[in-house]
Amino acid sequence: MKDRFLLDPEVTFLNHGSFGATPREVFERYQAWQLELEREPVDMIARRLPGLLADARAELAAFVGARPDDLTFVENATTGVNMAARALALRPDDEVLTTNLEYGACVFTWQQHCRLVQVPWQELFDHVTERTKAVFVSHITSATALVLPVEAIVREARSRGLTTVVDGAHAVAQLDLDLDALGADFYSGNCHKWLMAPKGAGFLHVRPEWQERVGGAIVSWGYEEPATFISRTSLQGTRDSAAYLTVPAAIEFFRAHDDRERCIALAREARRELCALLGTEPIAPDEMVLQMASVRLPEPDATLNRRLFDDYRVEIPVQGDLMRISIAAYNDRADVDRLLFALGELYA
């Protein structure tokens, strides 16, 4: 599988979770869409693009268990979270309840709109007050790489009359999704991570009762009446939509090469061996870990990821006292062994 990707063969790439990596054949389809745009920009943008985007949305919707008209393309999951936050029309004294494991960019998003209350996920509903308007939670957390019980959280929030916003940046193609069954009011996801589409391909799924309140990232021609959720969020000025149009090719590649079972087993095995080497305890049970796994370091080390890259050509993220390993389809046991060797020398 390594030869099917464009990654530098001299680097042991264990950081798929940050930005993903696109297979050669998917990237070639992406470039083909870009070429079509440049050969006849007016025909592509003014005449063909709406139908092409609708076809791509339909394929993505089938993949994530949704109706095509409840889903719109966005550049990334953070953009979708911003659009959801604006749709809620929160006041500064309103509260949004979330966990203390959330992605920093989305934390900043909510702090611009309201009072954000961050608590351990197990205690989430112990902190509901009369000012609580919504619950925001990651399906799979970023730094700690934990699968949270989103189904139960959404169900409990709905029973309390609270709006739910889910950050699914890491969930698409790590988990089999059924967004209609999940029932979150807003679900924002990335296609460029584990689905391996080109960078700049994400989506926002919105329940029908909220769609009239959702605007585009910018106000443009999609607001001309009769405006719809899809028109407002799709007609966003002149831009390259090739990443969106390539999502069906990414889905096709993923289905042909779905290797999640092996990857999950290797990620869990690597986590156990890393904990043993570093002398730290696992941060959660195995069932909360899929293709990403975070381990605690003996102490925070701001230079570790740079030393691993410069001295051993191992690409892996370190944040505070956490190191996160990702196992994608192109990773194998040799990659894990190279990381263990490097850490063995650094911590000798």
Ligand SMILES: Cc1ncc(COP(=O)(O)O)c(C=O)c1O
Second form
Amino acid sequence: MKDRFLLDPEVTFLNHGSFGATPREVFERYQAWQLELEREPVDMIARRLPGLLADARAELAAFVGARPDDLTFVENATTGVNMAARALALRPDDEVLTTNLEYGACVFTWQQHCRLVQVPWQELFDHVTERTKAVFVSHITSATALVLPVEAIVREARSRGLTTVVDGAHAVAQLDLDLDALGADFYSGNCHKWLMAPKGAGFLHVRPEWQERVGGAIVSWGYEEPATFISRTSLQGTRDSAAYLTVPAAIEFFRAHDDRERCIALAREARRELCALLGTEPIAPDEMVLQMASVRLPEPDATLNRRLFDDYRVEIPVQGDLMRISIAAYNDRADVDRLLFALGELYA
Ligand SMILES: Cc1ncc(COP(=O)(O)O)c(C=O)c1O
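I have the form predicted alone already, so could you send the form predicted together with this ligand?
Now the full complex is given, and it begins with the chain already shown.
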């Protein structure tokens, strides 16, 4: 499998989670779309693109259990969260409830719009006040890499009349999604992480009753009447849409090589061994861990990431006292062994 990716063979790459990695054949499809754009930009952008994007959107919608017109392509999950936050039209003293495990960029997003109340996910609903307007939660958290019980959270929030915004940056293709059944008001996802599409392929899924209120990341031609949710969010000035058009190829590759059971088992095994080596306790039960696993270091280490890369060519993120291993289709036992060897030396 490693040969099917473009990753540097000199590097033990254990950080799929940050930006993903694209299989060679999917990347070739991406470049083929770029070449088509370059051969005849006007034909591609003005005539063919709307239909091509609608087809790609329909395939993605089927993959995530949604109706095609409820979902729009965006550059990345952060953009989707920004669009959702704007659509809520919050006042500065409105409250949005969230966990204390959220991705930093999205925390900044919400803080631009309202008072963001960050609490442990287990006690989310203990903090509802008359000012609470919405609940924002990651399906799989970032630094801690935990699968949160988003179905139950969305259900409870909706029963209390609260709007729900889910950050699904890591969930697409780690979990089988059924966004219609989940019923969140907004679900922002990435295809460039675990679906392994080229970078710059995300989406925002919006329940029909909200779509009128959702604007594009920028205001452009899509606002010309009769404007729709899809037109406002799709027409975003001149841009390269090749990453979006490649999503169906990424889905095809994923389906042909779905290897999640092995990856999850290896991630959990690595987590056990890392905890044993580091002498720390697992941060959560195995059931909350899929293809990413975070382990606690004995103490925060701001230089560990750099030393692992410089001295061992191991790429793995460290944030504070958390180190997060990612196991993607191209990772194997030898990658984990390399990390364990390096840490064994560094912590000797
Ligand atoms: C939970 C979470 N949300 C959002 C993002 C942002 O993804 P992107 O940079 O593709 O918008 C990340 C990135 O790692 C993440 O971990």
